[in-house]
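For reference, the chain that follows is the form predicted alone, supplied as structure tokens.
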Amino acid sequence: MSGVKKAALLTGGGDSSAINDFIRSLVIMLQREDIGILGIRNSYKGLIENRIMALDTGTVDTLCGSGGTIVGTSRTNPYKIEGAVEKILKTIESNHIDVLVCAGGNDTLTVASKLKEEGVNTIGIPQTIDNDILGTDYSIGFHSAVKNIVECTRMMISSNIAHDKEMLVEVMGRESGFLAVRSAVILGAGGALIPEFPVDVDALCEQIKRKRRAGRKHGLFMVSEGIKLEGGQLLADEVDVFGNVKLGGIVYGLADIIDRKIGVKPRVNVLGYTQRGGEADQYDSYLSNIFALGVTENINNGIFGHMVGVVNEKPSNIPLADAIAQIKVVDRDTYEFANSMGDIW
């Protein structure tokens, strides 16, 4: 046993359906081994103010398959605030806390690494809707954010279809693909343009003319938000505290070049934060449970500095510097077989 007492939960950065899931695991584990739980209110915001919430199996019920997070996020980077590190430390040392359990992306893993090195007993858990960590096969998140494209995506094919109109659907991915891939597949859409690989418009705007003249005058393909398309343009242009340019809107340069190479005006969707919200997916539900497994039997053999992954529908450690030392990336045998089932014509 490693003498854990007392552990402390935040989640950090853009929230996802399941992390009460997880939420709700944990508490109750915990629990049966006699460690206390906290909640970090808004991710390190709340250990820097030092707000602390209470969590028992009263307070976790009923969270079941509710999206968000009770403990509430935010993306903020103690190590851009003045101070702030040290009100940490304080932090948890006025609370007793023996470990910090830390879920979120990289910007939120890569804070919970630097905390190690302070001394802090910390655990990551992989929690975004990009899929984008290493050391794991999914992320809690990201199963339910593909629910919501896919939902949202299929109210609107109707109506393309009626009117002869191709479609570019926008979704989440700076760096990494997962999402337009999967949902491009399950979809049934032309294909998946995504951070990874270049996109050629001109051989885009040739499959959308070959299938026309084949007779089919309506089309589907999924769009990453982080593709590099000349022409291209932001909603926004600002900087969030880690260094991210905050995007948004490349569909819209992405139909007005293909309009202009072919006469065809795409319609242009960009689903933004409808992708976070709502009910958890059933198996982005089952997953939280393994992860919050994972995260008990760390604290019970006294394993710190690592993120708890899922392989196989099992737990599995990565040590915290190596999950973040790179962005896990869709590989082109995935990339090319999604396009494959879309280009038919």
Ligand code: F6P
Second form
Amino acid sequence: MSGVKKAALLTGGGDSSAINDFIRSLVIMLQREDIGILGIRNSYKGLIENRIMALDTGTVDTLCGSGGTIVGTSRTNPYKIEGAVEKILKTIESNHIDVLVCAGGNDTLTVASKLKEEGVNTIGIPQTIDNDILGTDYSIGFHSAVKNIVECTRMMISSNIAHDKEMLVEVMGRESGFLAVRSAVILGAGGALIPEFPVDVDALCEQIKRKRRAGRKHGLFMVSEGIKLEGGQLLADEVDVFGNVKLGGIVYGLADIIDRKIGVKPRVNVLGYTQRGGEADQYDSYLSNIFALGVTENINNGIFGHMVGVVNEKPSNIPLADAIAQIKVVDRDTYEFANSMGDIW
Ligand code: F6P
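Having seen the form predicted alone, could you give me the form predicted together with the named molecule?
Whole complex next, starting from this chain.
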């Protein structure tokens, strides 16, 4: 037994569906162990400002499958705010928090790793639709985002067919193309353009021309927001508090280039926040329960400074420092498989 009496939980960075399933399971599991749990409002911002909410079985009972996060989120980097880390340590001490569970993407986990060095017992949880975290098969939110992408895109395909239109659908994912490759295969798209492999626009144009000559005048390409063009770049220059480039909208430029090259102007759709909202995917909800189980086991066994992953549907552990050392990216085989299923004309 680790002697933990009180835990606190925060969710940071971009929200995603199935976080609430995780929160619900964790609260129920910890209550069963007689461990109290607090919710920190809006990520590290709430820790700095001592904004805390009580969580118990009654509060979380009806959260299954709901979107968003009941404790709120934000992109707050305490290491960029003077005096913030001291305030965080004070909040942890004054609320008698023995362990801090931080669910989020690379930025949230990086802060959790640093707080561990300050002496805080942190446990990380990979929570991002991007699925770009090492040490876990999937992160919370990924499957829900794929579900949303597939559902939204299917609503548009009939119109593309009716109008003989090509369409570029932009999805999120930052520097990783998991959302694009997964949805491209499910949708039978012509291809997935992802950040891991520079886009060869001439080859893409050739593919479109070949396909149209073969009589297939509609088309669909799934495009990651972080793509780079061979020999050039298409990136915005605005950055957030963690230094991440603000992405989104890259497909408009790509559609113009294709139009200039072959006289075919693809329709463009940027799915944006539809990807992060709404009811959770069932498998995502299920995995969230396994993540909560892993956190409960770590608390009971006194394992801190690690991120709980889920590997082969079982909880696993990776030191936070290793989980954030680099981002997880799509490998060549997966990329080529996704594209081989689309380039068939
Ligand atoms: O990291 C999750 C994510 O949804 C990325 O895919 C995307 O680039 C980013 O968040 C969008 O950030 P924001 O919520 O700040 O617009």
